[in-house]
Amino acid sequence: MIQPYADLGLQREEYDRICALLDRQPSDAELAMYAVMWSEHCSYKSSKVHLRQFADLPRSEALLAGMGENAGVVEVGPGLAVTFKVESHNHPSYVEPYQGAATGVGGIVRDILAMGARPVAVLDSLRFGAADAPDTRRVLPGVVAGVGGYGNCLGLPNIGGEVVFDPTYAGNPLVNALCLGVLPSERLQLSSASGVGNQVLLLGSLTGRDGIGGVSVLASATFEESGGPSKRPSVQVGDPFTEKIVIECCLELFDRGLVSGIQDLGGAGLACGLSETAAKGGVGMRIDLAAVPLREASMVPLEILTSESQERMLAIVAPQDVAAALAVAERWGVLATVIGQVTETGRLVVDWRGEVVVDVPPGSLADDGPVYSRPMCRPADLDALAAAVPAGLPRPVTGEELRATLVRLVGSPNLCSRRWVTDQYDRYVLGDTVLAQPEDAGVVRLDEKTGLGVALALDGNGRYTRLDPYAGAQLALAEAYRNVAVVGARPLAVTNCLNVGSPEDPAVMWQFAEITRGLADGCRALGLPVTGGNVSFYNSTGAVPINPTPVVGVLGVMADVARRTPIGFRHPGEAVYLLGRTEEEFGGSEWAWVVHQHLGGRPPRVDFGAEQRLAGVCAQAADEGLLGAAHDLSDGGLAQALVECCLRYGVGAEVEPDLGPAADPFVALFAESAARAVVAVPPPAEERLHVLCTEQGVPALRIGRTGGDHLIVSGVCTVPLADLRAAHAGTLPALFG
């Protein structure tokens, strides 16, 4: 018999390793749960010799739980703990945007679900091509219309994120989605089997033919420049209703200690879930496939192991407790079946109609895939990137032609309004919500009582880490680091999702390698656990990959919401400061790309000493009520900032010129040096701001104040806040409608 393993996306070496580990030729359902559990999207083994620097970073006492399990806990307070995620659905998302995006959004909130918790929060992180391209019109709003759609059924506020428009995602768009959860510290979950004789429960949706082979063909392919997959796997569809039923009944089982461990059926789905709780904790298992309850009647046992249909959970319950767990799961309106039970032969056991049909030890599934040592070399026109430095680009000059470079960045469409976007999202629901975009940060409040919380940021820049992988993620970690500062919080711990092209392209490899490089440094300088992640390869059209865009959250804790710090002046007559040094640093950014298409240089230089210190600053003047307003410049430098801070709430400012070391105007505000924020300031608060940068080694310019309706910069150019909020709001509704 010739089995179909290339078709599955296994290679011959992994073919026959396979063969060898159970002395004999799998069968068709054995070798489609390898093809699964050996993915990319499954196995990480391209990855994994990479990620381990993140497992050897140093552990911070606050994280319960880290990589290895379905997402990272921190504890935030006595006995309250939050767990975060993020997770990449790229692929899928380009294929069938609503339904891509959509169980994008539904697989990482059960990731949260699965460590004991309930769901809070969503984050999500966007990237299409060229904004005015006719396929960016076709992905873009089905993509945004599914991460709404999904979020706002559940009653789960989204509360930051990026959109990002760049012609390197043509034909590969990038969704990432991040949750956040909350669980008392003793409500822990994790996602092992244990007991001899525990049964295992299969809840949730029925089992269907959507999503099979999601995780080793789809995830594993690159898009054709006709605008398709080579192999187009039906994507996964989405109930959020029945998630929504299956979260209430989840927290339910785990308040009444029904059960003693769970995991969530996303990529690989049964074969995963299967797979992993009985590896995890050394048993085996026995499984009527027969008991599933399907969609189609007609499915075959590969099918059944292999799909990923949404909304399904699987639960180890002792047997004593079977029947209350079912009792749980009826009165929620929950489908819930016995398919099985832990045994103590160490090997996975599935029949089907009276045949064995899987009879595999787990551990070689969920732990025994190939890892590879990937060649790697340095990307051959990374050298005459460098060289290409912006510096002889034509510049503004004159206060007009500013004033011109001014208005058009802001209306750019990396940098205008996002309430297009945003609006299609509910940020308040629930009511805890206290921050959210267009702020630095989202921040939740978790305890009404003592006002403690937490705020989480999430971002990347692509254009960065092209020029410099290594550079370009820790200037990542550097800006979401910074916008959890700037809101008040003190950061706490690290997530990220690593977006890439084919890890079998050497060039792509290096870049990896040294984005996992980069981050496990910046991580190490800044004393911050990663809690875990996700690896995103194949992001490619063609044979041509996707900017390497790590995407980087970051979460902090503030022990009064209240005391939180908003991006937008409030109040005329207050001072406006910049904090931080500004350099000539125009590598990758907005101004290049936008006014001449550029790309070349050095990104900004990372300091995160200065991040450190800076964040310092913003998080005790937050806690003394010192500061009107903070903003952290990133893209499109003091600039965009100010436009930002002056729109938010209709109040002006006016600003000097000559700004310090940064005599020219146009380095003064278009400049994307890091570890900066403006803040504004009322005249009591200045001297007790001064003390503080002074202690931590901040420097701090005053710049203006704040007042009237308009943008001055003085002697250089005014503009009206209406003609800002123009162009700032109106590109968006013009390309999408």
The other form holds:
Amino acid sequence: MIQPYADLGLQREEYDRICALLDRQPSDAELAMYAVMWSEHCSYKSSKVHLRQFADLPRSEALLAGMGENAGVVEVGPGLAVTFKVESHNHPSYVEPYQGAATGVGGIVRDILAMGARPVAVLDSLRFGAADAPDTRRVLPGVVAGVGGYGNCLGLPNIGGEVVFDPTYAGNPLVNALCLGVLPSERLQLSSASGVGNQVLLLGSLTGRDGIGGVSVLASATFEESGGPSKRPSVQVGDPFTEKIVIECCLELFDRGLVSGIQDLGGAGLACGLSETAAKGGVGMRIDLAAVPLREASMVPLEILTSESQERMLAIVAPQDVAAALAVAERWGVLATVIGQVTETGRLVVDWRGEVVVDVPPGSLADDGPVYSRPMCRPADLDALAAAVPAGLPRPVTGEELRATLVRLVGSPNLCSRRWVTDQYDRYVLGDTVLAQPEDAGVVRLDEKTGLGVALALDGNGRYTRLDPYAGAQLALAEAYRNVAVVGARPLAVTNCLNVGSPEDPAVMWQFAEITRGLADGCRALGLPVTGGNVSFYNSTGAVPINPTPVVGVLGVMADVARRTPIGFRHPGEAVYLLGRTEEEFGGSEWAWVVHQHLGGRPPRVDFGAEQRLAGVCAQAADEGLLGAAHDLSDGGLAQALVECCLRYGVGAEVEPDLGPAADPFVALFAESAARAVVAVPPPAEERLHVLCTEQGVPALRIGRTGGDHLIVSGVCTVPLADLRAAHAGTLPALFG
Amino acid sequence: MPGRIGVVTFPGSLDDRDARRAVRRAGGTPVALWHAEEDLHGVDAVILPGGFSYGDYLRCGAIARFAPIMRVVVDGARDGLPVLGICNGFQILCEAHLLPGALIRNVGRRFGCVDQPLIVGNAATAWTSAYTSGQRIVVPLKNGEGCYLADERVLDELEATGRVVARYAVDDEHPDPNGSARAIAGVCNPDGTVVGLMPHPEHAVEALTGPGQDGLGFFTSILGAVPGVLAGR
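Can you switch from the form predicted on its own and show the form predicted together with its partner chain instead?
Expanding to the full complex; the earlier chain stays at the top.
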């Protein structure tokens, strides 16, 4: 009998391997399970060999659970831990923007819940094609409404993220969502099944035909030129209300000690949940598939096993606790069904109406998938890109030209106000949001009595990474690290979502290897563990991959969130300092892109030592309450940072054009050198700031003072804040209504 | 014993924890009430918090009004029990006919979360006595279906009898947030005991986590009003 392995996304060699593992042909249901479990999305078969570098990083004392679990868990205070992770939902969001983005949020929230944590905040990193491209008008409003619709309805504040436009993402928008959760350390849950005789409980939504093959058909293949909407049946549909009650139900089950293991059902559905929990626990399972409550009665075993219906969790419950667990579910209105039990056989056996349809070792699905060392080849055009330096591009020289450049950049799609997007997100719910967008990092209070809290930032830069994947990954890490440090937190751990093209393209695989190497080296330099993450391959349209885009999340801890430093100038008469060194760095810059549509040269230099010293100054200054404001410098350079500082509370500033080593005002204003921040300091605290900067070896340049309702660059230009606000605020509403 | 203020949790309630915190910060004792119980546990007043009860997949608040707890809330309200409905709670109060009018989808058809300036219209209700009439306060507003509608006769009557509790302050910097008739952000029953409010005062009770503390007055008001209300019953 010839089986349809290729249609399910399996290679011939992979199919042969399945037959060899089983010593027979797989049943239809088994074949479907192997197809989804051995898909790129579930098995990490192309990335595994590179991701091992993260596991080799020095382990932090604070790390309670790391890679391999649903999300990493870090202890932040006595008996108190947080868990966080970022994940992609790129392909579904292109096919069906609202549901794709919504279920992306839903999926990462369940990962966090599965660790035993209460989800308390989300961040989203979004990338679209050119802002004025027709398809962006289809995709962006739906994605934003989906992220908002799901998160708002779950009652999770959205506290930060990014929105980036670049033609490279036109056929492959990126939707990466991060969720933060909090748990008492002793409530940590693990996703393994144990205890022969324990019952397997399915919680949450009915199982339907939605999302079948999502991980294999959608997320593990490249879009053909016209392939998008025809794959719509592979996109899941979200029900945030059910997720909300599933969260409350699970938290009560954890608190009452009624579950011994738990796993969320997302990509690959029951096939994944059953095989992973059984494999982790080294046990077998006997499942009665007919017990699974279905949305459509006509579903067949392979559909039930691979359905990606959302808002479902799999719990392992001791027999004597089943009645109590079912009562908790009943109280929350959550459907709960015993579908099987843990056995000593070491095999995953699935019955369907009196017939055994699956009988396999669970580890063969979860752990024994193929591992590829894919061929790699440095992209042929990299040298040419590096040689196309931005030095020769015409630059603004006169005061009027500089003013016009400033206003143009402030209103450009990547630098303008994000309020059109972020106003669709609830940032207040749960009452513990201390900072949210447009601040550098989101800050959430965890303990009302002590003020203990955490800061989170999520950053990436596809253009830098295109020019140099190793450096680009490190720059993403450096920016997220800096954003967390600038608000006054001490960086503690890293998560990442690596978005690239097809792993079958050797040039993409080389980029991916460089990204992981850069990130691992960067984390080693900063002394931070990678606690988990996600890989999204196949972000290609036809043969053209996206600019490789590692998105990096950094979590920091604050002993007292009342000491956080916001970005906005609030009081006139404060001294404005530029911390860090400015070089003539324009490769991959926003200026080169907006003004000249130019991408070439080298991205800014990375100096983790300088980042650590800057972070040290910011954290100490925040502890001592020295700063009125602090803002990290990144895209758009000093000019953009100053505009954002001024517009936040409508307090202007006057700064000198002669910024020390970078005497050229154009370089001073628009260069994108890393490891820099602008801070506002009340005059009595200036001396202390100098001492801190000298101790740490951070260059500190007094560049002006706050006040007035203009941004004045002395001797260069004077721009009313009203003009800046109009340019900054008007762009997205004009594009998206 | 400080005033005991009940906060109802429906499936899908989201701001219940915040409402309890606001009661506590105002000096009261929050009491968690459960939608499925027909029991107010002797509280002095009730808050129906924000959220998406039952997902609000049907008309907002249309299912929650049939929850067992609503029987005792409605009966209590008719006997003078003070009730504050915030956002989804306001929608539930309208669906339960304790307040006139309805809340429909925002005119912009998008969910909006903004720091919203309000003008207090009636500072004589059980929930607004800490303010002065005409006072400008800033409170977060966050909703997708916050456009208040009622027929002209009802709107005229609400205005004539001082039952517009708060309006949106609309100016150059603060555009109309949702298209509500006559910029109405909140209304009350004729006695001023039942108040529905679209903005979220419970998110403006401490400067650290909100735009300020302008919302605290709703909770201090009721704590001041409670003994009087009880004495009157």
